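Next up: just one chain, as structure tokens, the form predicted on its own.
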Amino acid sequence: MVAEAKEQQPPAARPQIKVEKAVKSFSGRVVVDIDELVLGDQPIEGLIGPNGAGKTTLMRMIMHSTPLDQGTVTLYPSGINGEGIVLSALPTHRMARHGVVKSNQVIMDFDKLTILDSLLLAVAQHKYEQPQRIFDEKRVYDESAARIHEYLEFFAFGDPTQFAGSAGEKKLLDIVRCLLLEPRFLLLDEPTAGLPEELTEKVMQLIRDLAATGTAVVIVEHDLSVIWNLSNEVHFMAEGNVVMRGSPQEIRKNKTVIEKYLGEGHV
């Protein structure tokens, strides 16, 4: 099993991010705004908030898909004492290299690969992405076929050589991708949207399981079940900014969260 394998592992130095002064906007509306943000204190945070409070945002800004108007993003590998690496001034595709990978909030399937062929371009290295590589193909497999049949197994896909057919087979398939990418900073945008009871409760434990090696675990997430069940620390964020922090028994009992978010049905 993964996840059996996985709790063999000894957790490692958790990883840390700090936002500072960070500031986007988009047609003058300003969108996202953070003085100063840690994330990786816990190992599973979760980050929740209205429509629009600016969460997705926050995590493309992360990854630097989406550039920063000012401010900085820099992760530190082995905490937030230790040396940075100021992610904003790096492009996204070298986020992988440095640990930090982020799954889809959209649903982003490669139409023209196989389940299979998908998982390998994901654990294919920079050097075999070259046309004059292709007969390379093989020894990416070699490499990788164990864990990616794991997960596939796991998950129970059906035949790897197809193409994924359902909305929950592509969720499915964006996580495993990232999982593959062995990631010590995990930003994980919806990733049981769609997704049936019990398969929701396979990506948790896999969650889980990465966490307790020392992946540090961010999850923006609207089903709220998952967040207070899966999540050891909570940010609160609207109108761009994280307003307040605490376990999740501290923020489902807020005042102010319940007014202007949860509701009275989720106390």
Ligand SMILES: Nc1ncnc2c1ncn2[C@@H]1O[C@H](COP(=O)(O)OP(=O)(O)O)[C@@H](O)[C@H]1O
Second form
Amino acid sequence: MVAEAKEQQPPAARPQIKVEKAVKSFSGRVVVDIDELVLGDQPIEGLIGPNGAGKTTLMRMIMHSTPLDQGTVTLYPSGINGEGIVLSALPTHRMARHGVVKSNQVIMDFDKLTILDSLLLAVAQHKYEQPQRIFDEKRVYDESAARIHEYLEFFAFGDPTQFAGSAGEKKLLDIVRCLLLEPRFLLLDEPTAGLPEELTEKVMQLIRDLAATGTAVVIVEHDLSVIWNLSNEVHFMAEGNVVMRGSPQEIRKNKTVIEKYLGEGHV
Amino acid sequence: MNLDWLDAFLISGLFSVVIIIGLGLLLHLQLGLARIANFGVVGFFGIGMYAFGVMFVKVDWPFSEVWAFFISLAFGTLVAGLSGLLVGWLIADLDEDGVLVGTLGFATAVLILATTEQDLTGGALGLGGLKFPYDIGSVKANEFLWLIIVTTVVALILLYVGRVHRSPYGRLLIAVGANEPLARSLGKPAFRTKLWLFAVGSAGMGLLGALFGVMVRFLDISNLGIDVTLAAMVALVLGGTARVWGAVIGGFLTIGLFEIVVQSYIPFPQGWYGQAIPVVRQMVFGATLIVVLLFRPLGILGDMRRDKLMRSMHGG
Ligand SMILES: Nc1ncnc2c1ncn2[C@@H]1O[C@H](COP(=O)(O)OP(=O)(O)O)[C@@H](O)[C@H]1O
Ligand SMILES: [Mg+2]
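Can I have the other form now, the form predicted together with the named molecule, not the form predicted on its own?
Every component of the complex follows; first up is the chain already shown.
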């Protein structure tokens, strides 16, 4: 009964994020200065631009893991015409609860925690992580073991009770942690950098599957074949602002983009 | 009960060992897992001791002494927990230096308060009138029973710490200690986590302080010195900061060796006991801390072994 009722509902609209009058500077140098930017019009959007353009900083501003000098970031969980949640007024740890999740460009890991630990941490609900809850490990594990092992097998991880060894393994772990949070708006900062080709393929496949189920994805990637392959729309960022947006084909053809960033060889 | 075989020295020596182990275990949750170096252990210990003592001695209780005892004990624990909440709130966002200054400053403030609030605490003269919540005969028998009770409490703390390692809560503490920004981005409220860790740890330290006060039956500001913090820290660091049993092993090897073996069996000149021995002890502990940190920073037991633990819980 319940399942039937669910199936008949139209799929929930994709969430969108609006960045308004957002400025960020480091020691007096303006790094991001965006008047207005809406993300999430399309299921998968690429964000490209030269090194130092401010892509990572913009993503960190959205997560509020770096404070904004001014401006606001608003999440519209069911599209831009619905109600908004001002993300820039919330602390970082509240983002995950609203489905806003980001992977990291530089490798981030918990030393001392094993692969399995790291994934169980991601899935554990807050109510199980209280000082008085000291008998809930099995419950947390049983609730999520199937999902966790699905990912572990998909990426052919080694023994999950071991520590993540290579940089690639840590990078993948970061992505899997993000996916386990069941994101509704996923920001990926160079997710496939340093990964071998077959793993890049697998990550791309997961991103496509996720987008197909209504999650909005924004991806920064230096490997432009990933961008042309995945994105429905591309934002081109330079000197702290999105200066151009369009379909992958349009952006690829554009003279400015080619001169400033891509060079003839990439196209 | 015939307790002739039991030396009063041994009881008080063992009691010190047990108290320091208890404090070391609570410190382990903060320092070993969440990597917050709390240098104010004695402050929470002292606040629990004095809140309990003042409540028990100064209030004109309308009901039996046993009730008064347990209400005062709960009060001491609660006050220490609340002070932990306050200190935690002050330091949770500070860097290591800030935490050091903040916690050390708190312990100093407790000592100053206990000294200056003479009407309540007796100041430098001390506060008498504490007693055991029972009387089973000789002083020695009462003290021995109290040793057993407090050992049980500390064993329960050990059990709790062991469970924390095997629970999602322990994993959260380790994660917050290892990489706080990453933990936050995974939705973990790092600030609140540290706050409650401090509240719970401090309540436990306060309880131990009150239990200690009962044993000595006379509250004296000399019990509020930095040497308590130092002893708990040396015990933990020597045994293994990140390990459940670190404080236990370290406690026996430091306080245990010093208080029981050295003091009882090495024939120091009689005159040394009052003045010289505590100073020697402090110097030995300080030196131990330095040597351990230089040559075996993870202590005798070494580093946390999450891989082993995960295999035992979820492997196969
Ligand atoms: N924490 C920081 N402190 C100082 N400067 C920073 C910091 N983070 C980024 N920057 C500077 O901001 C600019 C944009 O960086 P970033 O957002 O990482 O660019 P992108 O991801 O597009 O390569 C760079 O010039 C970088 O040096
Ligand atoms: Mg970047």
